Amino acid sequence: MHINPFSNPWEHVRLLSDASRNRAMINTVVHHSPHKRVLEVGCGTGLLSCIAARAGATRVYAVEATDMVYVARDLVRRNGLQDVVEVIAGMVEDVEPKPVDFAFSELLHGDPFTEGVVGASNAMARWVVEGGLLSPSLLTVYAALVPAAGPEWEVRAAEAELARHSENFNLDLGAISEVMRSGTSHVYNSSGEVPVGPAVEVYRVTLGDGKPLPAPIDLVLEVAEAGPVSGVMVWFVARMDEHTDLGNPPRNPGHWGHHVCAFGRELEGTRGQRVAVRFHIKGKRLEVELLDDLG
């Protein structure tokens, strides 16, 4: 069984407390569920695939990769849903399909494309039926420029510490330092970060379309409000079905959070200064790189 990171219970208590996701996926379900065949892709604890069985589905196909599947399993005997949820162990590629009128799944994250949306989604829509219902059918992914401030202070930090090392112990610490100002992108997740310029289109990926993963793209983004620039924000729009978006928009990201690319070296950004970036996904992986700061 393929083993990841939400194996861990800690990464369903972060679903569970984020009201405002939980009501959106809520109600797709229960809208969507009454009388139909429902598969549901990284189910988790099952509690989802249940809510649809509760909500009238006729049958549920509530598929898990991780470890969780022996939870969900177990959530489905212990409300006496067998013979209308079957939990399927192993990741939906690898799943022969069965006919269903609405699939659904949540794989998100603050990095979009990590949790494998695009190929899962791929996958799920040969279970969909003519007139069926693939959710979320289209993602939008968004991008502005940001402070980055965490890096910068850390490095600044991490400076002071090596320069009292250096004293303490009689060491030449430069080659340490010269590695930390690199310039070497990294990326991390973040909810306290605010975009000081517009926000652009990166990609609109409608899901289920058979398409492989999008390919790199080069943007120019504006700085709106003068001060340090270390990096960019990038946050996505989901689209359920024609009444629910889900999504993780700055100041309000969710349990998300907001997937940061810092650039590995601060920018002095002034009004109406123009950066070029390139967007690559690496493997399940979205990356920023600076290509330019064009003035």
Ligand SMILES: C[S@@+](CC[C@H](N)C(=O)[O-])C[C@H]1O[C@@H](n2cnc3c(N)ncnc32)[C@H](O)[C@@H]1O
Second form
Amino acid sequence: MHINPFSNPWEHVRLLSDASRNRAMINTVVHHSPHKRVLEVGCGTGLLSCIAARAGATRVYAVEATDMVYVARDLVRRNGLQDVVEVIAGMVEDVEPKPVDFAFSELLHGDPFTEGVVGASNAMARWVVEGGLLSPSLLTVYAALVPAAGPEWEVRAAEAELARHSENFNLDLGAISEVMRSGTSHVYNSSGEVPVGPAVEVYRVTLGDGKPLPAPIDLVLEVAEAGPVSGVMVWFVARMDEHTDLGNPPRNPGHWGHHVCAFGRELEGTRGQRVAVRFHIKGKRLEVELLDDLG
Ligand SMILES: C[S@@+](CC[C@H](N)C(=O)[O-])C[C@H]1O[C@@H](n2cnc3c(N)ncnc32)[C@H](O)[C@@H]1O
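For comparison with the form predicted on its own, produce the structure of the form predicted together with the named molecule.
Next comes the full complex, and the chain you just saw is listed first.
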């Protein structure tokens, strides 16, 4: 069973704590809502839909997939906005489209594809009338090599633990040690990684164009600062409109953090070393596989 984490109010606390994200979203909403019919997909608490109404939207459809619809409806009622804002429960993909002039969402995540922004934007585009605006309209994904030292540190710490327990309990724990050192790649979220090489553009996705998730792509990444390299960090820039970009660049990721794909083994990371990797969206998760150390 898949449980949508956004049914937990804590997820909304986290994103509402991000002032830079909030500012970008509110600027976009306030700029484009006056005298417009508006769709918000994934309204969560309902805050941005209510702001759209306050900014002068003539109608707001606020679609939300989780039980947060009850919070959003309460917010609308307490502010007397029932005549403008309609909170609709469900996935936008399952809701009958109505004509709107401006459709927006914030379906982003450290892994830019995992919240389903590509599929949801395709569904949203069916609501937008000729000349209307879908926001965001473009999603660009970047990547760079990183030390990803955390997993290596964890393996070493776990090995030290196993050595103690092996002695204390007279157990052969080789089966665990071997699997820990088997080079299994894995993904995690981190705010502490800093690129050790130049950024490459991985995907440039026009949202709402009806296309499926992008296909796998092989790229070569480079080491610029010498030191061990164990993975790839990913970040995104979402174009909300001609004035506003939303993203989680290196050193300033906001509440999103960064999606890091660890190779499961450490490369030496000499200056100028080139590493071939494959980017692949499996389900809705972006994974990066180490193909070749090109030296
Ligand atoms: C990152 S939160 C943003 C909440 C709100 N828009 C804000 O900015 O404060 C994304 C929300 O979208 C909802 N959601 C994700 N995919 C959806 C879909 N396809 N249809 C409807 N709601 C969706 C999630 O349940 C979650 O509440």
